[in-house]
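Here we start with a single chain on its own, the form predicted alone, put down as structure tokens.
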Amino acid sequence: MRIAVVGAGALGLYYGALLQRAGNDVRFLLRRDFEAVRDRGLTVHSINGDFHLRDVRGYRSAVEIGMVDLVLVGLKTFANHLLGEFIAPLLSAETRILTLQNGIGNEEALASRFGAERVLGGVAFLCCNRGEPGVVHHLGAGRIVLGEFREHDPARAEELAASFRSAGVECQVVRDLKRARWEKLVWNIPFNGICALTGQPVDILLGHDGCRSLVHDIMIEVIRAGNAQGLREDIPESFAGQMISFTEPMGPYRPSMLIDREEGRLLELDAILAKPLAAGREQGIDMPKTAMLLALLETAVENG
């Protein structure tokens, strides 16, 4: 399968690899690391075992890379105005797409450009961070939970999430994408959040009781809020604790909000907070703490 890599932060330089490793041909849309990969190569350290591709196809623009049958795209979703430029290139009449961002409102925006019958949407549960340009550091997780955005064809995701299996990720299709998107939310909105906010690793907040109650109050604010938009089937307030169960392994984990701000990045707080927070008060669910982390990022980030 051709597959070009748009967004090839930790995430799209990760799931790439794993993906060409197996045999695909993938192509990766490149900035800064261009140079790195191009003369070295890319290499993964990873808890499931390190590898080195030596021989990586990075290019600089959509146009070079050409037409293929899967897009991935792992863009911050702060760029998606430039969704049409990176992928319009890359598409044929039968280019499915597949985001992995972070957030809601991703699969509509892509819909939108490119016809909802394209659009695939993932979850992906994954530790991973950048190293030195073309290195990338996999810490922990890594499934992958996918879905049609609009029913087309289910054996389509099906054939996806093969494909990710016979790389070696552990990949799920589930019929409700939009509960998917609520249930990473729940980890999403307070995690990298606070620790945005903060200037610290998960560890931190589950070591301090104030910070782990915290963490816990903004999960149940998430998961009403998300109960609230139709889902198929509730998620349990019980699944908040699954949350911080699953959290607590991680150790000093640094979310990739929190690497943004140290760095001078954007932060992607309208895909990660205000849009799920205004979902909630359009259906009436009252989100006092997340509106609050909310307004303290962007005083933050508007006073440096």
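Starting from the form predicted alone shown above, please give the structure in the form predicted together with another copy of the chain.
All you get below is the one chain by itself.
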């Protein structure tokens, strides 16, 4: 399969490298890592074993890549305005687009531009950071939950999942992609948001009674907002407690938004907080604590 990786940050480089190692023709759209990858290839330091790809197809523009079977989108969501330029040249009538981006609204943005029938979405449970140019550090997990944006050929998502599995990625197909996205938000909104705001890892949040309650309260707000979106099956409110128990053994884990803030990068506030808040409000769900968290985060990152 010919695959273009658009948004080759840690996630794009990591999955792209695995897919290439499994025999796919993977083409990376690169900016920061272009020279390093051309000169030295791509190195993955992984808890599952390090590997190096010597010959990696890196490109500076999508036009040079040409048409592909699959576009894998790993772009940070605040750069979504570049999707047209990056993706249009890659598309034949048959090309599928899989977004593994954070938050909500990404499938919609792709569908409105390129047609809903092409679009699949995936939620990646991946702990991965970029190192020096040409190097990726895979610290943990990696599972993908994917599904069709609109119901289409039921075999297509399974076929795609099979490609990931043969590349060594645990991959599960779900009928309700929207539910998977909201389940991820139940974790992402409180932990990414509060860790980024306070500068603290997840164990400090859970170790403070008031903050632990706040995490739980925000999770309940997100569950209610998600359930108001017309999911096939509601997310039970007990999911909040499960997510907290799931987080407990992570210790001093630093979510990506905290790392982004520490390193002075833009935060994905729109996709991870603002869009879910707006989606909740549209359905009449009050999310006062989520709204307060977003207002504080936006204020904290103002440059004056």
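Model, not experiment: these values are computed from the prediction. Positions refer to the first chain, counted from 1. The term rigid core refers to the maximal set of C-alpha atoms that superpose within 1.5 Å between the two forms.
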| field | Threshold 2 Å Cα movement between the two forms at residue 245, rigid core reference | value | yes
| task | Please say whether, between the two forms, the C-alpha of residue 256 moves by 2 Å or more once the core is aligned. | result | yes
| request: Kindly check if the Cα atom of residue 231 is displaced 2 angstroms or more between the two forms relative to the superposed rigid core. | output: no
